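Heads up, the chain below is alone and in the form predicted alone; it's given as structure tokens.
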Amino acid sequence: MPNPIPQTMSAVLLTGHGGLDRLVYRDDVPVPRPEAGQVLVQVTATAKNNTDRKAREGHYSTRDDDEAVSFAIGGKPTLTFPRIQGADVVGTVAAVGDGMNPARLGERGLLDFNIYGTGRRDINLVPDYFGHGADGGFAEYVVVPDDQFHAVTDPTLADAELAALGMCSYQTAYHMLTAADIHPGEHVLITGASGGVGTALIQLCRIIGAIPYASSTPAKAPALCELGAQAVFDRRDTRDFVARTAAATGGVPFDAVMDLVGGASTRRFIEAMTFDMVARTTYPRLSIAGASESNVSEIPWTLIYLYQVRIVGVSHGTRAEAEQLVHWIRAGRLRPVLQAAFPLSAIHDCERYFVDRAAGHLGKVVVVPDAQWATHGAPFALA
């Protein structure tokens, strides 16, 4: 059974937009209490995501100015300060709200990170998430919806590894594929392939029968191929990109591109889908869920409309997709790609490492509460 619940806890508070000084570690934060429809989770691991940094720095503006803001898809900003970040939460149920099943006490699970705008399972038009519109997992406890905390009992999967399979990356990746209507046998290029979404895309392509190709650095190529990539292209070498990709695919264009990079690279990704339209049997599809290179891409509209390129923007997935991913996790069909774990009190070191990690590193970084470190963090600490 769970331990008695304290009145206060350790947590990292985001106190405003800005630098690392805006992340404040405190040990006197009140422990939240679950209401009807909710459970209180004692956190054992929470994966880092790029959205944590972007939200902190205020990079979610859709305007043409440089003002630091957060997205407001539902009509108004939901990120208020102070906020506890951290979307991909793993832990055990410590308490249940009124009317919830007490049999869940002590159950280990993984959070579906979305704050859904409606009860629909097939669409998510006003996405928000824990760690942005509500407090997340960079703390010792978090309150979440009962039906979005999914039990995963596999004892061979450590809590930090389960956090590395978190929905923020995997659900985004899966929705990129479903939104682009990817089918078995199709050739799919994945840009930014070494991060959480990229490594998830490689695995998910293989699960649904598509053939993934990766754009990354040569140092990461062996690990990406071992994960399932058919071939890896050097993202820094822009010479003869179409010719090199065609050689890898047997002369056929990519059916679709899953783009996490944007910027000047976008045009050459489209050209790698359109250089031989006679060989195609479907429309070219560009699925976009990131802009790590640049938020602005210059593309001639003629390239888009003459070649009938379908462009799909992706931020979050659906309830149905989250449930499918949980099914695959429980069945052991997804492999965690865990790079390192940091204690919660070292959040500044974690943030710096996350941004500046070496070229050979691959996969997810996980944050573990200090009280849980010996059991759930230390085995995965940086060498």
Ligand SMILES: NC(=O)c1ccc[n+]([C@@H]2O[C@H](COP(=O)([O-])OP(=O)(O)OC[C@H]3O[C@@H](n4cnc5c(N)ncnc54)[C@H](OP(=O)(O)O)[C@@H]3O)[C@@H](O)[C@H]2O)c1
Given for the second form:
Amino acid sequence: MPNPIPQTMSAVLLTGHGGLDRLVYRDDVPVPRPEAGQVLVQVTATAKNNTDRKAREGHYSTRDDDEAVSFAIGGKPTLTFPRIQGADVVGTVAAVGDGMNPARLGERGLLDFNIYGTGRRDINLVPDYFGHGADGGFAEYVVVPDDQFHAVTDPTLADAELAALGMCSYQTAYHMLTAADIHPGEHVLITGASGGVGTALIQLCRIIGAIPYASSTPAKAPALCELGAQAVFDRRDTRDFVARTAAATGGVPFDAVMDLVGGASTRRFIEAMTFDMVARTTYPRLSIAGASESNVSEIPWTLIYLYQVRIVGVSHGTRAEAEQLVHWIRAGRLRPVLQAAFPLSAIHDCERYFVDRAAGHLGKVVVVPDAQWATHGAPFALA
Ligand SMILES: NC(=O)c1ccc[n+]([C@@H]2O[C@H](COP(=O)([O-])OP(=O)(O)OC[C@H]3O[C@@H](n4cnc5c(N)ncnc54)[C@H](OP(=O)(O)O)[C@@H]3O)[C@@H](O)[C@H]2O)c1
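Having displayed the form predicted alone, please output the structure of the form predicted in complex with this ligand.
Time for the whole complex; same chain goes first.
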């Protein structure tokens, strides 16, 4: 049976757009109470995502100016302050709202981080998420929808590892593949392949039978191949990119590119799909969900329309995709790629580490409440 629920908790409050000083660790934040349709989760681990930093720094403008804003859902921004960030929450059910199943008390689970605009399972057009439009997991407790907190009981998967399989990376990765209609046997280039979304893409390609190729740094090649990459291309070597990729695929163009990098590189990625249209049997597809290099790519329209490139923008996936991913997690088909855990009170160190990652960094970083650190964080502390 869970422990009694305190009145206040430790949490990191985002107090406004700006630098690290906007993240304030407090131990007097009221513990939220679950309402009908909700459960209260005692947090044991929450994965970090780029979106935490982007939202804090105000990088979600879709306008062509420098104004620091966040994206607007239904016409108005949903990020208000103070906000507790942290999308990929793992923990145990500590209380249930009116009418909810008390048998869930003590159950371990993973949050589907979306704030869905509707009940539809097949489409998600107004993507917002816990940690942005509502409080997330950089706290000791969080209230979430009962039907989006998915039980994962596998005792061989530590809570921090389960958080590293969180939906912000995995559901985005899966939706990149479904939106581009990837089929078994297709050759798929993954850019930014060593990150949270990239490592998810490599594994998901293998699950659906596609052949993943990675663009990354050479030092990470053995680990990426071990995860499932067929070959790894040095992202810093821009010469003869098309020829090098063609040599790896047996001379055929990539069927599709999953692009997390953007900037000047994207043109090369498209050329690696279009250099021989006679060899193709499907349209070239470019699925975009991130921009680690730059938010702006200069691409001739002729390259797009003459070669009939299908470009799809991807933010969050659907309820059905989240449930499929949980099914694969429960079945042990996805492997967590966890680089390091940090205590919640060290959120500034964690943010700095996340932004200036060392050359060998692979996969995810997880934050663990201090009271849970010995059990759930210390085994994964940064060496
Ligand atoms: N649309 C969505 O819902 C959604 C969800 C999650 C993430 N994203 C976005 O997707 C992108 C990747 O996210 P992530 O969480 O996987 O990131 P991540 O864990 O931070 O990994 C990004 C990887 O990209 C590579 N990289 C970094 N800077 C680069 C540069 N200038 N040029 C090329 N590659 C670079 C690095 O690997 P190497 O050094 O090995 O190349 C790095 O490990 C980000 O832009 C993020 O904001 C979007």
